[in-house]
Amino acid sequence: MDFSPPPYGLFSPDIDLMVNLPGLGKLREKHPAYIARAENAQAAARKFAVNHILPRSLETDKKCSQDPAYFDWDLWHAANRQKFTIACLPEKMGGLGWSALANAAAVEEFSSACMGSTANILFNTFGVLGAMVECKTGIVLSMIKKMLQAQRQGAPLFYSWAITEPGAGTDMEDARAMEAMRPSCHAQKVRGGYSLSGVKCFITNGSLAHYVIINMPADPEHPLESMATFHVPTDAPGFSVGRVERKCGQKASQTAELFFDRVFVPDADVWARPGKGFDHTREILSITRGFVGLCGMGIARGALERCIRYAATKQTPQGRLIDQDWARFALADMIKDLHMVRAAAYNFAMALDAFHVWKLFDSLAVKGAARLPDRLLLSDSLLALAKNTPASEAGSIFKKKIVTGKVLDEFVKHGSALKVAGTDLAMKTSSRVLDIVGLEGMSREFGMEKCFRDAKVTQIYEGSNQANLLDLFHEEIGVLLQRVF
């Protein structure tokens, strides 16, 4: 009798992208390339986790458990190499020119393996996220240059998203606690710019970043009516890290505090002005959201393929652990939530396509531009010409077209939705295994309980899901109370 693993999942030689979703057979039919390049990314996304994320995965667990700030910068650089860092860039920009979709592929296959390490090599995509919400041609521009740049000299470019202060978490992500909330940041205005001045903590990737995208009140009593965005190289002087912090899961990951002490931002770097700081930070959560959601996902299918390679290898007095029926109706059970959420996770992926900022990489406009020869495309005269104020501006008026506030409505909605069932997946499904596999299977070798340590924040960050799920129930039924009285 054959006692190894089944080749599922992670472990399996075939692409199954399409036998997890048949539905996509249809759209195929239509746009073939859209799909063979989600395909693409995916065996691309699951070659590089299985031969350089999975197996130094526990090893950077132990050692960050040790020393916080280190970072597996080997595994960095083989993922910049590959162009994972700059993959949702067009491909005639210099990119793999991923669409949310194929994006999505890759999430799960990385955060499988290692969730903290999927951060360190794809969350970038936010700081492009971030500045294609306001699009503004120069700031988009000039970002799509550094990111090119950067991966093409082998230089790391990190952006962080600063949200959270010490008495204020979740509140700056929701309207509502925001009108009571007391933020301890302030952006004071001054000649040609604001002076920032203020904690921000548990910022992801803050102790890397190159530069920050922060969110600051221009006036503390008032913070939902004076919310603000800005950009903020960490070279600035008054820029500096705290405290990287030891945390429970995703190690690989840094996360740390960041104290700004009259930092000065020019007026060209405030991507939100005063009052309408909330909105761009809502806009980004409409995408950033649904994507931890699929995270989660991901680390719950880590957590049940590890169980299904434990118990097809484990004898009992009974027999092997997998071909006992207790252990076949638990590890269905949790197939079946699997695919109910793998479902809805890449219905959101390609929602993102059809109407949201990925739709903006499909235009006319940005096709154009990517056909320009790179001396043109990254040249100063060319940048010079997009931070001009009406051709920054054609940018932002565009975008608006695409993405309304119709459209924003909607997304925050599925996108919460998202976040709450993959991270209350990755919570369920993680501790689930740990039962099946007893004190033996919870052994740090097998991997299990590392998906469960990296399962819990994500039901904490990108907003807490109790405040997910009071986002849903306002977009989903509140509005219809509104009307109703």
Given for the second form:
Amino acid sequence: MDFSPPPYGLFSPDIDLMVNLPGLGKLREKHPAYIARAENAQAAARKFAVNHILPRSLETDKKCSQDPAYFDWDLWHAANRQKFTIACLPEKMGGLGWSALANAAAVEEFSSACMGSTANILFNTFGVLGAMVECKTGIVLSMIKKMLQAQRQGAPLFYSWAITEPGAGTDMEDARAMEAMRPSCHAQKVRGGYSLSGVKCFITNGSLAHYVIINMPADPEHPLESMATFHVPTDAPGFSVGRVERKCGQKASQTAELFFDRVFVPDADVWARPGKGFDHTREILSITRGFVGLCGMGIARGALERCIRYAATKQTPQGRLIDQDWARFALADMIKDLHMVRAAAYNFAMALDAFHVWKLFDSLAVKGAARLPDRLLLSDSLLALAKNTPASEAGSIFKKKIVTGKVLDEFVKHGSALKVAGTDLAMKTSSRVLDIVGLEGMSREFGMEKCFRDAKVTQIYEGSNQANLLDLFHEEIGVLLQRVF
Amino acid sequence: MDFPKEYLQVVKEIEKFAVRELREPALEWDLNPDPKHLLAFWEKSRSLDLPFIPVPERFQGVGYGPLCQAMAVEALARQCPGAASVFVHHFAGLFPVQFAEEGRQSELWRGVTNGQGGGIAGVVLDGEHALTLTMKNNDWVINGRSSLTANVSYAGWMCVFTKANNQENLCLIVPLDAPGVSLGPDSELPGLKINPFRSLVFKDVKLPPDAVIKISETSQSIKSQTRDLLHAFIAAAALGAARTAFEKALAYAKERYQYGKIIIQHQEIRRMLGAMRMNLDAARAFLYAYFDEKSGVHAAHVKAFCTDAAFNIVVDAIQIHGGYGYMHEQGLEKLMRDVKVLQVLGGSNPQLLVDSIKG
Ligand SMILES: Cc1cc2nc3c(=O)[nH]c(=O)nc-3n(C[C@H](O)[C@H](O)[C@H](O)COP(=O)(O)OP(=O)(O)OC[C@H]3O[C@@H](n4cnc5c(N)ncnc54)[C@H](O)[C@@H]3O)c2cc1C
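Beyond the form predicted on its own, can we have the form predicted in complex with the partner chain?
Starting with the chain above, the whole complex follows.
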């Protein structure tokens, strides 16, 4: 059989950011460089997805079903060589200088090829995000320095974000829930720092992490009032990794249990002091939930494109599958939903550039710093200077001026909406695609059943969709109720 | 629906048996689908006469009809839809045997009851007309590659429906050890893993004239009855899985705390559970209505409705379990994969809906 897939999406060499989002045209007139950078990110990410991720995604998925702790290091190193692991750092510092829009374009390409690999390559941003949220200059600079060094040396450097406990998932993501929760973790105040004890579960990259950013209450009787955020190196005594979970999908990405047995954390590594831990979480979620929605959209797209490719060549007794009227209606209906969610996703990404921490990179202070010669920027003396308290707090204060409480509320609202829309789309599309292609199309080799297995968890992590809907209600309608009625 | 007392009795036994023999191993079989597991289970199931439910009493079988078979499939699927799917295709494949000549019947039924080299059956409907059948020197010769077929790892013979080159419809019994029969590669479907689906490849497979059970019109009607049964049994398997998922979710909602209370105290969780229960009951009523001839219910509709309902139930059961639902050890994500395969088995649901209305 002459198999020539229609050149579409993932299977086409043509960059289609402007084709899919023609509304960007007006923006491009004013900010050509902003759009060009996103197009370049899309081009680089698609090339990488097609040449590196796609060819091995099924094999890796299979290896991980046998051994959940299998990790595809070759793929990771290839991504690291192209700096995808430090893409968000400013170009001048040695990163790729990706805007949130550029990042979104890349996330869509990666996740349409393989969601598990996407998590391995890009979810490391949890580390920088956590640091940016607090924006203590010394911490941010030393983290950036470490990341750049590791990238140059080709050495893995993983950050995990650990909030979930065995008995508390939603409880760790919602203030009302946290108030009523019974935490099993405890950060006890000791001289010079805290002693952390307890178990965290379902932690992405937890088994690979060099550093964990973790939330624990200083007073388990009052979790919301005493929740704090810590930065913990995983070689700290008392830290250990439990099992790596056997999951339904996203198998390439490891999810692990983490044990803390009186792990000492010095005061300097307290990122958010007791009582501020929940705010830290909420601010991270205000960014990451939207991105999970975007990942969901990418998964849906990957499933749909594989389906179109399959249906275009599959013969049925009535002719090609794609020529069946019912299949055409179903495909068009799914593409319609994809377009709608994609528009919302990119709108969210651009809003991050306009109003959220990405704006910091645009600000004069950071631009000024980035103009310093490389050696000086990351020199130890500058670091030491940045680490002294007044300078460090300056970063924090400066950031809070840009990312105000009101801005955060808006992002929690839009991020939660996008999270639910994108992940419901992922599940609906990847499942419906299997209904179209039937038993044979569901075989492992066509990759669609993997999209389906990968999709389900997106409705669960980064706050279950129910938790997201609750937040959306409170931020949009609840606030209105308070004001008007 | 009033289920006959003796059927309820049988199902009760099967349920107990399935809890004992399937509940624990099902997850292990999912990871390591070695056929020997299922064969050992089959062997044990013989002591309950499970494989002989459709075999007429006069041939030492149980002689209970399709309704009882569907109930048995549902009971098995509550613990392992994959194992249940072997029975689905076995029962469907046995259905045409009753239309064979008395001598041939006796031979085939005996094979099932004594389990020697033909204890397990299967069925090939050849909806894609991929097989060809010709008559050569008084032998039937079959060629071609079937679409993905269940029970190929277990069956002694397959009941095959196909068209001869003179356009006559035939129903034949094809032993899988006949020279020229081989198996395509494992398709590695996401679910029902203990029953790997492969295509059957026939290369000049010669069959004696008595392989044919029925020809022409009668065969056509047997074929549609067999397909209908297959659809009803698939629906039953999906509902067994859905029932388990619902029960697990209900139990979990009563023990999991978030917001300082068990999550069943959150209205949205109860709405979800309410919808699951509603769809489960509606789907079961629909399935068993099919066995009431007066209802005029379409088997394809039963299959489409029940598998879609089951799918939504299982997905929501995972959601209620949060992160735990996505982990293998909970058993729910396996049910989701199993039901997803049941959803497209016997024809994908949108296609079945289209075909169910003559235009
Ligand atoms: C693959 C994977 C990777 C993960 N990675 C990370 C990670 O890197 N870091 C991390 O900290 N965590 C991680 N998680 C954990 C994830 O964030 C949690 O699973 C998620 O927050 C849900 O929590 P839970 O599983 O405890 O479910 P629960 O909070 O126990 O919720 C159970 C069910 O109850 C529902 N529910 C709860 N409250 C209400 C209410 N008031 N009204 C209606 N319904 C309600 C929920 O929606 C859900 O359906 C990961 C999980 C998975 C599966």
